[in-house]
Partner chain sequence: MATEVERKTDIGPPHFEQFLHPLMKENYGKWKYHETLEPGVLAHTGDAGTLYSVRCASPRLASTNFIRTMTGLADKYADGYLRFTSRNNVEFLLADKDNIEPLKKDLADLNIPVGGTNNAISNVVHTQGWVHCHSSATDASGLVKAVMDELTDYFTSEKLPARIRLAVACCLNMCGAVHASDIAILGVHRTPPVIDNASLPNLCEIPTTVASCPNNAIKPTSIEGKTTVTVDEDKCMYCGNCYTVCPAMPLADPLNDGVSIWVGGKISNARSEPMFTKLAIPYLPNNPPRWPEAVDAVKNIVEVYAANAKPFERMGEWIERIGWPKFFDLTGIEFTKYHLDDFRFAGTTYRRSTHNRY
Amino acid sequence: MADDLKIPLLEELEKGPWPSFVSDIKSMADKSEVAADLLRQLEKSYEDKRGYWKHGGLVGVLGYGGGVIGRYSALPEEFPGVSHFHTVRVNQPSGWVYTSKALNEIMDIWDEHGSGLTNMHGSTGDMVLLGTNTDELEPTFQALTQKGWDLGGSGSDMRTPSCCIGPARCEWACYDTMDLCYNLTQEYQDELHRPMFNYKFKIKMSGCPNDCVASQARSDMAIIGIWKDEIQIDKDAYAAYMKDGFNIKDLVVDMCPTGCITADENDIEIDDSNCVKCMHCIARLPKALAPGKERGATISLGAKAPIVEGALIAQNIIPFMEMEKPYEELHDLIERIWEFWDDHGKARERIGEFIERVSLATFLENTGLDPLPQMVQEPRDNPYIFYEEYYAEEDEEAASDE
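Requested model, single chain only, the form predicted alone:
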């Protein structure tokens, strides 16, 4: 089947040094009509400069409102292999840690019920099974659940939580990301599988400020491991770096964003009161420096890609929270945020856009959060704006005069 593929425009994407999705799909075309017609339809889209996918209504599995993305070809007679091309999102394990046995089981299920094409992984984190027809959705779901798998989120719900591998392999992790990811997945099953929000809500967890899952830029709630005591310093390991000729000035001291490091070939000192936890010095001197011992997480809200409105970076709302079981403080925070956003948000309005619309001050007041100095974008320049406390004092003085 692949021999009679005429896709000259797509084959341009196979040229050059980088791997190509075209080559991957072509490798499946001999045994999959879906893969062959997928390439043919995409070639036609390139020729005609328009897309030929259409949304034909909601599809899913019994009892779930999310986890399946419906897709149909606008040219089903010409490309019957992709007349239906639904996507199934599978909830990935914490940290994307699979066994070969588990992966083989999923691939066998997908070869039987779908196209055999997968995406490892989607931007939310799920394993994405690409391309099946409506009649195969329920059998696919039943086969997955029998092997212990579940669907991820899609639509206006809490999307599948994802995390870095954390303490399983990283000595810098400041909390157990994998345990928290599992906890949130289990705690919020309704919010994950039955869309009920204004729009999607992504939670991503990184064990340290290196933020290996890019939560600060890609999630509605970023939970990033951090410490609040002093960076640990091993002076003997530092001496070994200097003995090996490490350029401490150019590679560490001059690169510190707040200039809080003083170091020479004999000693290193860090002014922790001015440290912003960027991790650069620790990454450069991993044997000599390490995060402090008093560990937890900082929480930011509102990051998103530029869909609907422009891209947003997350806004820090909690400088430090302990991350220990049973995570009740975090659960309480999440639910307060959801309640206010759900009551007053607009359709297809992410939490970051919502905060921008109602103002950060209003958001903090209605979710019971305290304002932080880090939230001030610039100093106030209008002398005719007064704080609520000012008016309260005036009221008290007026009452006492009466």
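I've shown you the form predicted alone. Could you give me the structure of the form predicted in complex with its partner chain?
Lone chain follows.
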């Protein structure tokens, strides 16, 4: 079948030093007519400068409303191998850690039931099995669950939570991202598999303010590890850096955003009360400096891509919350937020847009949170205040105020 694969434009992308997805798909084309027709349709897209896919219809597995994305070729007669090309999202393990045995088992399933093509991984974090037909969805699902895997989210549900590698391989993790990610995914299986929200709700967990999973840009709820006390300093390790000629002034002192570091080749002092925990000095001196011991997370809400009202970066809602098992305080917060959003949000309104529409003050009142100066860059600069407390002239309280 691959003998009649005429894809000169795509073959141009087999050249060059970066791994070629074309060569990779071609390696499947001998055994998979789906892969061969995918290349043929893509070649036509490259010729015509347009895509040839249709969305359409709900497809999925029994009892789930999410986890499968329906996709059909707009040219099924020309490219029958991809007439159906549905995506199966498989919930990844925390931190994207695998053994080769476990991965090979999934690859076996996908060679048997699908195109043999994947995305490792999708933007939300799932392992994405790319391209199969409707009849194969349920058998794929059953084969996956027999090996201990389940589907991720899609549509207006809680999307598959994802997290950084955290304490499994990073000294900066201020809470157990791996465990929390597992905990939230298991706690909210119903919300993950059965879309019932106004729109999608993504949760991402990073162990420190470096935010390696981009939670502040890409999740409705960003849970980012933070500490409250002093940066830990190992003076011997610091001395060793200085002995090696490290340029402490240019690379650390002058780059501290709050100017809270006093340091020279002999000593370093940090005014932790003015430190914003940006991680720059710790990243430059990983053996000498470490996050403090009083650790937890800061929680932000509302990041999203442009549709509908414009892109947002998450806004801080909880400056500090302890993140210890069984995470009851966090579960409680998540459920209060979902309840208010569910009752008052509009269709297709993400939590960030919802908060802007109803106002942050209204959102806080209805979710049981107190307003804090940490929630804003600055207080309002307009005087259009909707006062809710005022006195009538005959009020006794008013008189006693004078």
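Everything numeric in this text was worked out from a predicted model, so none of it was measured. Numbering follows the first chain given and starts at 1. The term rigid core refers to the maximal set of C-alpha atoms that superpose within 1.5 Å between the two forms.
J.: Aligning on the core only, does the CA of residue 340 end up 2 angstroms or more away between the two forms?
T.: Residue 340: C-alpha displaced by less than 2 Å between the two forms.
J.: Once the two forms are fit on the core, has residue 45 moved its CA by at least 2 Å between the two forms?
T.: Yes, shifts by 2 Å or more.
J.: How much does the C-alpha of residue 24 shift between the two forms, in angstrom, given a rigid core superposition?
T.: A shift of 2.7 Å at the C-alpha.
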